[in-house]
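Listed next as structure tokens is one chain, alone, in the form predicted alone.
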Amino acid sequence: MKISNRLKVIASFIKDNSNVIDVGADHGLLEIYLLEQNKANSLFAVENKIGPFTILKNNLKDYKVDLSLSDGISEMPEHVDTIVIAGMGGILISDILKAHKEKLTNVKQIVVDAHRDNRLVRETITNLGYYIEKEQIVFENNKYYFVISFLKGHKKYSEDELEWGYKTNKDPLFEDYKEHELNTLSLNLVKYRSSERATKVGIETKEAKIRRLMNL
């Protein structure tokens, strides 16, 4: 079946024979793809609103996927060892995992695709007892996404790695992302300088962030 490149990258990160929960499964395209690729041992798809859940249920009616109308990982079965959370903001992803961190005991891998606040995601999940296995930048719909795989374990990261990713400066798309991000940070700095809330410390902090990124 035809799916987005972003979903293909997410699927490629998932270990073979995993027991997967997909939080915010949307239309169930990832589930169908994983089944067609014989990638997952079992699948558990979650939506928290009745409208999207009804669509999900209809799309997956002919597939062997367990479904749940619930929040986050609150109803996650104990046998699940892989969590996928994609297509939402980093704050929400972090809140979902922290709200039921007792459920993470048997979880070996967490794959995320946050639409914003990737630093927060990296900080939250590493603080929950995981390390960054790998990341990949995906450019889709005129936006850069970071697909990140975390595995159980511990590792310390630099400020740059938390901010812009673990070894992402070796990614083929990093230079394009870097140029885009520098433009965004520079524009934000110009706006901040002219705002009433601008402070010397604030300006220096933003300038330092730009210099750090330029040096990557």
Ligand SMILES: C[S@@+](CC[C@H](N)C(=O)[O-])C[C@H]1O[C@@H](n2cnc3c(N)ncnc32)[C@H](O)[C@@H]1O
The other form holds:
Amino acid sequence: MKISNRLKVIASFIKDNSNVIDVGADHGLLEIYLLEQNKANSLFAVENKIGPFTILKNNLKDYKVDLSLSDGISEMPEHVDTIVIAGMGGILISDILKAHKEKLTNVKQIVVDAHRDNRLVRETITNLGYYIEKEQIVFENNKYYFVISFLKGHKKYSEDELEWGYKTNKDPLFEDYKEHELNTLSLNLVKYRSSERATKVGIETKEAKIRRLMNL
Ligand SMILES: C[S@@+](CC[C@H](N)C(=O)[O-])C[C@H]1O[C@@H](n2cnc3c(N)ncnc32)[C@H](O)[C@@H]1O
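Show the same protein again, this time as the form predicted in complex with the ligand rather than the form predicted alone.
To see the whole picture, the full complex is given below, headed by that same chain.
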């Protein structure tokens, strides 16, 4: 089956024989790919809206995947040891995990791909008792995505690691991403400087962030 490189990277991060929940499974492409790759021991696919859930149910009718029309990890069975949440904003991903912290006891691995607010995602999941195992940058549809795998345990991270990722400056795509991000931050600074709400501290903070990224 043909799936995006982003979903392939997510699948490659999942440990063999895992019991996986995919929150926001949409069309179920990741599930079909994981089954083809013989990667997961069990699969639990969740959608919280009836439209996508109906498509999911139809697409997976011939596959061994448990389905649930529910919110986030609220109905996650106890045997699940791996959570995948991909293709959403970082605020939503953080809220989904924080809403049911008590369900994380048996969860060994969390694989995420947030479309924005990766800093918040890294901060939230490390605060929930996980460390960053690895990250990979994926460039798709003219956008940079960070696929991140967390494992159970504790580790302290620098401000730069929380903001731009753990060892991501070694990623083959990092220099391209950095150039793109520096352009965005510089444009934001120009706009901010000329806005009425600009303060000296605000300008200095933005300038410092640009300098930090330049030095990575
Ligand atoms: C853009 S799609 C991403 C699909 C797939 N995970 C991917 O990465 O390509 C996001 C999906 O998450 C679902 N979703 C959003 N919030 C959710 C929640 N709280 N619980 C379950 N599913 C949710 C949406 O209905 C949507 O189908």
